Amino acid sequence: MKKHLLGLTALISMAAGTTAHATDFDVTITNLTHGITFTPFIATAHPAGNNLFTTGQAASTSLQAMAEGGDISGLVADMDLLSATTVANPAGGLLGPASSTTFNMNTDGTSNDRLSIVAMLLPTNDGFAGLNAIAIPTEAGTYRYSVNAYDAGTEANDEIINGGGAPGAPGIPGNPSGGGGTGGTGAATTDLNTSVHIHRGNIGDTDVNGGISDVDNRVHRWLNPVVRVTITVN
């Protein structure tokens, strides 16, 4: 009987260990691209089993608002309903090429053991960088994650910079890094994949006064990954 109880105690300890997570850690987000600017990020520690997005499925209304116009308020509200630990807009605005932002997160007393981070890529129609519900490390150390760009699948990638950014409004809100053009006729008129998927990248052109795109492919193309997330657990 005593042996059985000892074994049961060991199993309980092991189970507890699998759910442990660091409760105080620093996060650094680094823009790895040549000419892409990120809208304000949302970084949120939340319970397992919840996601800001799921590849192969349609984007939520909140994700669409972020991916098309950089509006993270809906995602923040969604995470608040889960009692998540959220840092909104850690860079205090846009995050330009080769720039980084660092901030602290503390989840003490919560079950928020997964970390998600997203932000829109400019200039794109509905492209976003997404770190999707990774397990927060349990041991002291430095952990680095490469983050890809995704297409929300909610808007055709016409690559026309016209100030559009409201959900369902075609076009790109802006081009903070510069180098683009005007007068594009539209790189694409439909998006065949309407689920969240890996972004195929900007097509662009080199015609600053016309062509199919207002995006310059010498400036605004990218190869994944587009962001590096570094977690430091002390």
The other form holds:
Amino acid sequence: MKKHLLGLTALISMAAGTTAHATDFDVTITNLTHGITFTPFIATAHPAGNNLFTTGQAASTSLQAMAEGGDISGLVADMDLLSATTVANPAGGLLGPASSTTFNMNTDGTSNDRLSIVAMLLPTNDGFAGLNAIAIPTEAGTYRYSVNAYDAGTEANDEIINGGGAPGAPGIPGNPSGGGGTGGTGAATTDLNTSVHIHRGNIGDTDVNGGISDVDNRVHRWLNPVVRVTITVN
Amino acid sequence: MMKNLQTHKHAALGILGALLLSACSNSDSVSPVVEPPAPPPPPPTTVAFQATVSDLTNGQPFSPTAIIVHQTGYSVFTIGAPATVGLENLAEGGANNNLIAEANLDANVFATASGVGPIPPGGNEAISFAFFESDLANALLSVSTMLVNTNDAITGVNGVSLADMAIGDIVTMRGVAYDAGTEANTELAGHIPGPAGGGEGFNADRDDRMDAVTMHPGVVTTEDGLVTSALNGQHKFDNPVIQVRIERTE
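Alright, leaving the form predicted on its own aside, put up the form predicted together with its partner chain.
After this comes the whole thing, all chains and molecules, with the earlier chain placed first.
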């Protein structure tokens, strides 16, 4: 008899869980890199099956705008259409090396049980960090996720810092980390992989007035992971 | 070393034993009996572990390893915060004695130990350490070492809980490379203490782009076009760079 009651209770709570996912949680995003700056992040809780990107598939136009120019407005609009729970630009601008930003999210009364977070790496042509639709934990506690750098596959990694940030415009929109150069002739003219893939890293050089790249090979490099996301379920 | 708590506890047990002895002799009033010598106080119960450190890189020997057992409140470093001078010594010159001395002064540290020497790429070293069983429920293990053919790269594992490990249990972890943020990544021979450079180790100047611990960006080397680098393609690495196998032995 007792067993039956317990089974019934479990069934009821499971059913409740599918209709309304109640989670109040804090998110901390930490830039783990030594010389890379992130454009404004978008953090969005959404239903399963609505990923911002899928490795091995072409980027959406909204993801391309974020990865090439740091513009998250398209992704925000896309997710609003899905009634996602979205926090745009939690750091209030750029997030420099070794810096963190913390914010609260609450998915009470929604079925937004997946979390995605993306932002562009500067200086890169179309590199971005992506936490891809992880299941939001519901048990109280602290959870850490390591986030890798991806290449959107939409722009050749020429490594020329020329302000080019619009989708389809070649070049890197800016280098807020400092330490780069100018006059590079271009490190690459095409992307072999035009789907979203793991970024191969910057090539760079040490010539501030020429060479192949405007990126400094001693500064604007990284090894994965590039971001840590810490979720604290309240 | 086991922290000097041990000597305090021995002293306390000794005093307790003396009090018990005198209480016994006072209550015994019939006839003189030769008192048996007091049994020696039982040693505090300890637990023992062995950490086997493996260098997973191709050409980056590890400096002598520092083992620190601690509880929440101590950490070898925090991403985004400046390195301590002890960690700077390890990260720039491969010397772990300052880091271990700093830890031994911290009330949140239970025990420390050091590897006997550098670990070559592909090499493994088993390092034993012990601490009081009463500290096990809160015990966290941190293991730290330098990638010596770099300016200031370190690796290890940080704050691995030992609390749930029974005797014979084995936990294997891997760790990534961090940049101590205390020395610019010039890759110049004069600033690389390992065999690839033979240069200077610790220097109190903090001349990196920022004074904060981050992930390490990797090395460039001459083969990637940094002509002034003392490193070549053999010295490149990617994560993970270290494996730590932890076994509870007692």
